[in-house]
Amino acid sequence: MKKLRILPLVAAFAIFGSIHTLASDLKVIANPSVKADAISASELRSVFLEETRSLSDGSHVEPVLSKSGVAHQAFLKQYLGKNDDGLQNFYRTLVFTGTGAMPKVLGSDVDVIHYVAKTRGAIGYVSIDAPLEGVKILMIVQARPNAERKLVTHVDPEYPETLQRLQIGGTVCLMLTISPKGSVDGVSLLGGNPILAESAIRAVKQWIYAPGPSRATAEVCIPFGNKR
């Protein structure tokens, strides 16, 4: 029965790309307020590393960590590429620099499920056999388009004068949601300097792609500085 419930979702993704479901010993769960039924591996990483607070469909999300366990270790290894010490040091740096906060950390699957069920936008992970109540499961996918949507109208982002003067550059990576008509309907930050990201997001919202049969997503990376 579970396979039958996910078939419509797989079919929707297959319209614009092949789907590779990322299997693991865990389930990613979300509060029902989250509109998405699936999340890409890159989005999941960005949410838990606090590079973005929203998904490509515009849903606001709040990451919730488990304290320990098989699911916790699998999640760190497969999606974050960090061990416990590395992740804690990462969050301490965010807190120290004022660029982020320590996420909610809970001690058991039951605690995670209870918190996610009652907290709008919450997203977490639990063991594959954990009984779920009041939450939704997000399928984790890696979309690989068979044919990319052609970019018709491109607008360059403004490079903030102050950052230019200080020679602060870098690359901003974004996840775009493209409408069938070709307009960019949604943008979420996958990584990069938040100040540069504001300029990049303003620019890509003006981009126009070639029309297509359905909504599509695209990951784009925009460099700032070090241009020759």
Given for the second form:
Amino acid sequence: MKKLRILPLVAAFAIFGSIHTLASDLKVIANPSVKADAISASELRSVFLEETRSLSDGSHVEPVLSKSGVAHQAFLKQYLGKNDDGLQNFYRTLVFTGTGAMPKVLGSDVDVIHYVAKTRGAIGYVSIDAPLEGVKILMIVQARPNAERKLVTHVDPEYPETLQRLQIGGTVCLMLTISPKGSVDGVSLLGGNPILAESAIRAVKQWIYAPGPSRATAEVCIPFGNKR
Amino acid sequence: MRRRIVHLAVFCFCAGLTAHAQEFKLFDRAVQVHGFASQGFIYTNQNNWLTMHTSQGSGAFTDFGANVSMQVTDKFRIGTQVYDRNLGNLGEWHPSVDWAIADYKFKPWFGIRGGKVKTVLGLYNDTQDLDFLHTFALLPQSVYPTDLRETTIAHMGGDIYGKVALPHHLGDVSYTAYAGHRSDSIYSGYPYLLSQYAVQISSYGGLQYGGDLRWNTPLRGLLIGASRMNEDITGKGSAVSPFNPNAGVAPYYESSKADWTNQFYGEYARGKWRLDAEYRRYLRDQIIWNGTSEAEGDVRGWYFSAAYRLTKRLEIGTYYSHYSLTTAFGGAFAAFSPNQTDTSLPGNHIYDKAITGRFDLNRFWNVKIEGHFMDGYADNAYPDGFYPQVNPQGLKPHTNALVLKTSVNF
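Having seen the form predicted on its own, can you show the form predicted in complex with its partner chain?
Following is the full complex, with the preceding chain placed first.
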């Protein structure tokens, strides 16, 4: 009987799950010493391209890379705009001209999670299904040019227990409309599983951004996975 | 010498298999140690090239370097690299400090670094020794002449640098401005060229300052930029004067009247393709022979290159490199050397077509095979690969070269 109740959920996932065109197959994780819960995609890029070693809130950060895998490829494409060779050459140029260091490169999700958990300021990425322990998930905000607004109040979305039990995860991407006062006035779904999206939308409507001179928009991607 | 080359080849082989960067803690800070080495072999069908006896096949084409660096704080890092090379009659295994810097980055858009700093000039000046970064065994010699690397490679001084994101999705702009002192090794190309006139240079260098501006355009993968470098160079040594050979060896000096370089460049890298194009003009007006003469050289070089990665391990590439030089002499030396203004003469140009295959054995070790088909030898008053000392029989207008090279890094 219980299985029968789950069936419509699984069917819905099968039907709608394929529409998450902007969703990625990864989670960005950080050591708990990193104060921020969310960072912008441009700030994430700056960290991984060694343009900065601290976030705007002053937290020390250092990038941790995976050697290969789906999450690695997705991360390079989505956030760094480089392929693996290009990135290796980029780091080697830094190292051999004295302008930067070679970041830690680890072989598996388990190694990345373990290293990030024990290293102050470490930021890495793992596949969406990787079980997490001792690290936090960083939400990536794809800020629009008119939306450089700091997230002041952040509410975690609820991960539906049934999907959790079935180990169904994914990433939901949303476009938020932010009022001058900072409240989230409008939300539209850009991509992701609709059941997870419902939960994500409920959460982001409670978010509060810093006040600004006008309305603004921001794109956010929220990952759902095991042991969030 | 042959034994040394064999040792280096064995080292490259072993390092390729086992190379790993080293990292250790010092005062609770991570210290990284990295290194690289390359070994090449060149055979030319005629004319000896790059000061080697390449017409018999030469492996006197070796370099290596090692660096140590530490991120002291989030904003402050220090490090140094030692570099050594032997390229025919250049370098001769005399090691040098390649760079030694202290770097403080206040913000991504503003940082300062001081010490011995690699000079940013065009796409590849500061990385020209790093074989593993490039598709080609030899970068286009019209813009990056390896025999003259010391003339542009680094300065003792300081840089300011930064990167600024442009509004309205217009990409970002990186800038570097620098000033310092350039100091050439006496085992580099220009002092070697002068040795044919019985000039022994003991010091060569001077003020070097300039800047670079590069724009990462909104079109993904497209970078365009421009560099400028000004110099005030003095060379000192001893010589037998051609105007009075009976006077014996006497002090020699030369100094800049004008010395500047403009370079414009573009790169488009997308997927498996990389296309590069650069243009460099180098104007060098030098007062020579203790103030008695003047030599003005006007060097113009450009190239277009394309590289394509066929598989994970195999990359192919090709370029066309165009070099020309005109010279005008004044004063007493004009009687010994006529002006050269006709760039169609082989002594005033080198047009080089190159094709390359690069095979990556693993992430740290590659092997390259490259063919060069050169028209001209440009042995005019400023060198670019062909020297009379290693070509006493005279130079022929065409040279084909086979270059084999392997390099490792860790």
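Everything numeric in this text was worked out from a predicted model, so none of it was measured. Superpose the two forms; the largest set of C-alphas matching within 1.5 Å is the rigid core. Residue numbers count along the first chain shown, from 1.
Once the cores line up, the CA of P103 ends up less than 2 angstroms apart between these two forms.
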